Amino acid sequence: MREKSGIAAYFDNAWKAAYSTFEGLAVTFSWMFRRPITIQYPDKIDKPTQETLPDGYRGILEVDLDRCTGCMLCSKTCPIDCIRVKIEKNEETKERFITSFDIDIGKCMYCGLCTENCKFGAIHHSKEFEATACKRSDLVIHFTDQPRPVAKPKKDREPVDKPLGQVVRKKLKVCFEDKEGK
């Protein structure tokens, strides 16, 4: 295949950008005379858009300490480092307490490695999805405010289950809360 002289070349180039902007502008004007399909979110949807989401959805991270045994695997699985429990014990009755459980939600991938590693079901993903922020530390969801005891498993009985979303829908509403006060 032969190349083109410089003037054939030069009006074969403008010719191709003249019909490219004119095919993208096609495009562009027959959307001008159709009804707008934009959706007024969060104003005005039929239903909240939790209850429209999969079974499977990965949403942010949630923890029921009723469960939490200390075990810290979902914090040793993470590859990301986003899980920070401390786990202490007192000497005096042995019993061990979950000081601090913390999830960086800025941070988190969503993976579900964490939650695939807990033996006792005590972090899931639920389907909240709808964490905005500032800063990137009010990214960081506290899951203990004092000191707790380790849950004990039980094989006898499970725990029961609580509603999915309401531990983290509470907690975010916490960090929304702080930042209208301030």
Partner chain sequence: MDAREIYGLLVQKFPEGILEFKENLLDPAIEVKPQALIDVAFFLKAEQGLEFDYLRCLSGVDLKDQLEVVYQLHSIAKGHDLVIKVKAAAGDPVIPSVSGIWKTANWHEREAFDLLGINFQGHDDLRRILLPEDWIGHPLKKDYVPQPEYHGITPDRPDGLDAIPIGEGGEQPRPPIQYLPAMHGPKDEPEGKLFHLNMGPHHPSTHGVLNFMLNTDGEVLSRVVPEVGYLHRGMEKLAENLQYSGNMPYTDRIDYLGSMFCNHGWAMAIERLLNIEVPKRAEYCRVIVDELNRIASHLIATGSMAMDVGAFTPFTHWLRERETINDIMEMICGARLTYNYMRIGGVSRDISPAVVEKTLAWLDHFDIIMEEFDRLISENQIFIKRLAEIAVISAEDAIDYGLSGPNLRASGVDFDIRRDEPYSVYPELDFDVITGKAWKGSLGDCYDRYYCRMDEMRQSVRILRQALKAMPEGDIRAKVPKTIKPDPNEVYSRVESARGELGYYVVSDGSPKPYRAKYRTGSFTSMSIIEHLSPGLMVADLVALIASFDVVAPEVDR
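Next block, the form predicted together with the partner chain, ref. the form predicted on its own:
What follows is just the one chain, with no partners and no other molecules.
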């Protein structure tokens, strides 16, 4: 581009300012007739956002205790220690029990490392993502209240057959609505 100088540069500058403003206005004016992309979350949407999310979305962790063999692999891989599993063993029957399975979703960073290591599809990401609480302790999801025996490993089962998020949705509801009620 050859540099203009003196009076030519002066008028060139003025002309370019006018012309580029004109072009810019034409672009912005054309947007007046295009559809906005904003989604009016959460109330004015066609269907729940959860349904629009792709498969494999990394939402709140969900545990299916019918499948959990109590191998503790998830808790060991978690880089942030947000999964705490307690296993107790009945010395007589040699049966192992999951006494508590807690996930602190306030701490979880949704990295997905635990789900990759779970061979039985017991822990997986749901499509739930709405979890607000007034206390951090409310963000700890307790997946079981009483001891329950660990599942027998069955490798040939489909990874997930329950609808994603059912368990955790119920848990979250209990967590938050109870607090509001009191």
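Residue numbers count along the first chain shown, from 1. Keep in mind the model is a prediction, meaning the values are calculated, not measured. C-alpha atoms forming the largest set that superposes within 1.5 Å between two forms make up the rigid core.
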{"query": "After fitting the core, residue 40 CA displacement of 2 Å or more between these two forms", "finding": "yes"}
{"query": "Residue 26 C-alpha shift between these two forms of 2 Å or more, rigid core reference", "finding": "yes"}
